[in-house]
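One chain comes next, on its own, written as structure tokens: the form predicted alone.
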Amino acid sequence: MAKVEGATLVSRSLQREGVKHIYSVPGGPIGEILASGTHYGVRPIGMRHEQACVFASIGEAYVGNTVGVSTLAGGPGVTNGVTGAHVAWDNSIPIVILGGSYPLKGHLTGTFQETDNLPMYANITKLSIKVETASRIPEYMALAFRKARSGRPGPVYVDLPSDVLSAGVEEDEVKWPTIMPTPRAGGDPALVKQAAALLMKAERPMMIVGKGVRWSEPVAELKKLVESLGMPFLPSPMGRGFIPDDHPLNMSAARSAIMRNCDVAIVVGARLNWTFDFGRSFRPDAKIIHIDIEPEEIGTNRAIEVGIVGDAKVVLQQLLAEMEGKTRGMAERAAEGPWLSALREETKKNAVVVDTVMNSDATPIHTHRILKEIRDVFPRDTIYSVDGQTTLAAGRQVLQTFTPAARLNSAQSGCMGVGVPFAIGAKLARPNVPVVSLNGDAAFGFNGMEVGTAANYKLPMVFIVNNNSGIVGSAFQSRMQVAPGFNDYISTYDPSFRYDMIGAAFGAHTEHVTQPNDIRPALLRAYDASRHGRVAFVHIVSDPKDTGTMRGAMGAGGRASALLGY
């Protein structure tokens, strides 16, 4: 009977799970996984750094509604992936990290790259396991994928020793587990009935849409719920697009007012953590309905009226069924009522503040002007991966998203360096959709060399660097008490740095912009180049004193998250 190697069993397992891409920096002992994977339809994407490998798998997972996969070489390769695992853990993104490791027979001998990888990943993954027998690889791989996507999604780490990967197994000894679909559980009918009654009686209802809805995709249900009640909503940064941003009931521009004044709030797939001011921005007597797949999340940081554990799509279907025939005329009354009227006025007032800087002709260029030009050039289905601090803060106020899972940023963990690799994963997930990677200059520095990955694999996308000379320009510098005699700028960079030259080195179409009226023509040329199959790179020099925040347009409800653009 023929024998099959452990590495081949890994590749066949990936094929059975429907994996299309695996992100890696080639090295020992995972090279054979990459090679054998090509025989099973799994395309290896070679990147420049293992951190970026994991980030790219996150981007593909979120945009493609799949489980992202990276495989990391032993020793430093595995340790370089830890930050990516943390970002996936903090943001509940289903990924599987396959880490190469030293041979089992070399344990405690000081063999090459002998590192105990499991403890490093144990506290930032749903599961951290070592495969010790090649014949059990299919079993462990099936467990890893099931764990990653079930319940609240998250990362899983699988440690693969070199002698396990090279071991031969008799074909008839290999047992292949059945791949089971992820179950979708509904909520307690009594609680659903209670939630429906609260919403229908509310005078000032609202809904928060979090990125957690991505995995059940309740697009029709979310829209029907807000429209049947005439209920305004507020999306989280990555929860944007499940209801289009230009929907008349989207009150993102009145974030403070809507949270401060609502009497009933339904929170779907979002956590009441720092992103939403721990729920403190709600009135003390506001009644909260919380829908989440994770039981432990219900009631965290804020007392709630109704907590429903279940899949967002199924629970919303239950809720709509409970309200069927009982909401006639409610949307029409709400449209002319004081609640929506007050929020619309707040939105208009805040828009005046933002419009001033969006249309500014000042030089150096204001970040809001850059974002406005980007918004007006690229089509509705564009996927934006936004990275940085100033850029991210302005992007929250200016850029719009109209389709599900088309907005990526550092999200819960606030990790810089995600923008470029997230965008690469997004482009591979949706190759026919425009993808824009928008980065501050500091954020770009973390994984900017991955522009070469996009060029190498001929991924036609647009990279933009907003060069404001460092980390929020001089904002950090002004708060730092540097000792006399030290003139080093800790958080600021030389404004003459030409990041577009990096794009040129990889053969990208490049643009360098210093004047506001030149932004749009440069973006149009870049977009046209991407539509003709080229990587494009736009470098825009902006005001180093611009923090990207518009305090008049945020108010108390936005203070906790303003600086990072949440």
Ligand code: ADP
Given for the second form:
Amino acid sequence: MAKVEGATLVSRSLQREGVKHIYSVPGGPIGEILASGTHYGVRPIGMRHEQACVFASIGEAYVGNTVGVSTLAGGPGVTNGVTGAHVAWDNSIPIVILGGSYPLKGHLTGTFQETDNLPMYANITKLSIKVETASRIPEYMALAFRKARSGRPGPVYVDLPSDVLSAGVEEDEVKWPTIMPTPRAGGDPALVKQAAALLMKAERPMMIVGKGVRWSEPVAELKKLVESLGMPFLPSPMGRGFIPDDHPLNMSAARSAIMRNCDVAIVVGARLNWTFDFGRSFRPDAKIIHIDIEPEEIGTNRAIEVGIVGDAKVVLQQLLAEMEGKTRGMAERAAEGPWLSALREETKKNAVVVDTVMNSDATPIHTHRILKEIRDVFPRDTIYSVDGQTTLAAGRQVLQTFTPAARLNSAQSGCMGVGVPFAIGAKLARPNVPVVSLNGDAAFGFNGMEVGTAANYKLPMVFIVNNNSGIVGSAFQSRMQVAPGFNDYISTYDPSFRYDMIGAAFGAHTEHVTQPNDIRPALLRAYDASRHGRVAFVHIVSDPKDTGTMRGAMGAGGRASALLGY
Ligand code: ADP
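Next, report the structure of the form predicted together with this ligand; the form predicted alone has already been given.
Zooming out: every chain and molecule, the one shown earlier first.
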């Protein structure tokens, strides 16, 4: 019987899991995984830094509703991936990180790149394991993928020693586990009944939609639930688009008012963490229904009335079945009622404030104006990967998302540098959809070289840098008083820096904009270039004094998240 190498068993496992891409910076001892992968339909995407590799795998996982995979070289390659694991852990994104490592036989000898990788990943993954026997690679790989995508999704780290990867195994010693579909469990029917009763009795109901709905995508169910009750909703930063942002029941612009005044809230696939002010903005007597796949999430930070553990889609179907035939006339009555009228008024009031800055002709350019032009130029199905504090803050108010999983940012983790690599993963997941990577200049600095990756793989996408000269408008900067005689280069960069030259270095179509009325034509040309197969890069110089937040428009409830741009 023929022998097969450990690295080939990894590639064949990836093929069995349906993996299309593995993000990597080639190096020892993972070269054979990258090479053998190409024989099994797994395309290696060579990038510039392992942090970006893991971020790109997150982008692909979220946009493609799949498990993202990165393959990291030994030693620093593996340590560079830790931040990516942290971001995936914080945001419950299913990824598998394959880390090359020193040979088992070199353990405790001071061999090249001898590091103990497992503890580095242990606290920020669902599982951190080392494969010690080549013949068990398929079993470990299947476990890694099952863990990553089941229950609350998350990252898994698999350590692959060089002598395990190069070991030959007799084909008939290899056992291939059955790949199981992800089970989707429903909730306790008694609790579903209670939830339905609460919702139908509520005078001021509301729904929060979080990115946890991504994995079962209950698009029709979410829409039916809000429409049958006439219930307003509030999406989380990445929960946008599962119901289109222009739905008349979307009350994002009245975030404080809806949270402060509702009497019943149903929270679906979102946590009551800092993004939602730890649930403190709700009235103490507001009744919360929480649907989450993770039992221990129920009751975190705030007492709730009904906690339903289960998959969002299945539980929403149960809820709708329970309410079937009992909601007649409710939507019509709600449409005329005081709750929706008050929220619509609030939305209008806030829109006036945002409109002023969105249409500002000021130079230097206001960030809201940039966002408005972007919103008006790109089509409805555009995927936006947004990064950088000021840009995120304005983006939250101005950019709209109309399709599921089309809005990416660092969300819970607040990690800057995700904007470029997330977008690359998104474009590889959905090559026929326009992808815009929108970055503040400081955030762009972390992984800006990955524009070269997009160019190398001829990924026709648009990169935009909103250059407001550094980490400006930050919550910290105003408190940072440097001693007399010191300048403030810590957080401000020379305004003459030309990031578009980075695009030019990689042969991208580039635009450099300093005047508000030039933004739209530049964006149109860039979008056109991307439609003709080119990478495009738009550099827009904006006002360093602009914080991007509109505190007045958001009020106290939006405070914590407003500071970090959500
Ligand atoms: P957001 O940042 O959008 O507010 P979070 O990442 O804080 O969202 O929360 C997402 C929640 O969704 C997590 O608590 C996670 O357990 C939950 N979740 C993940 N998958 C599912 C699913 N299939 N059904 C229901 N809840 C889910």
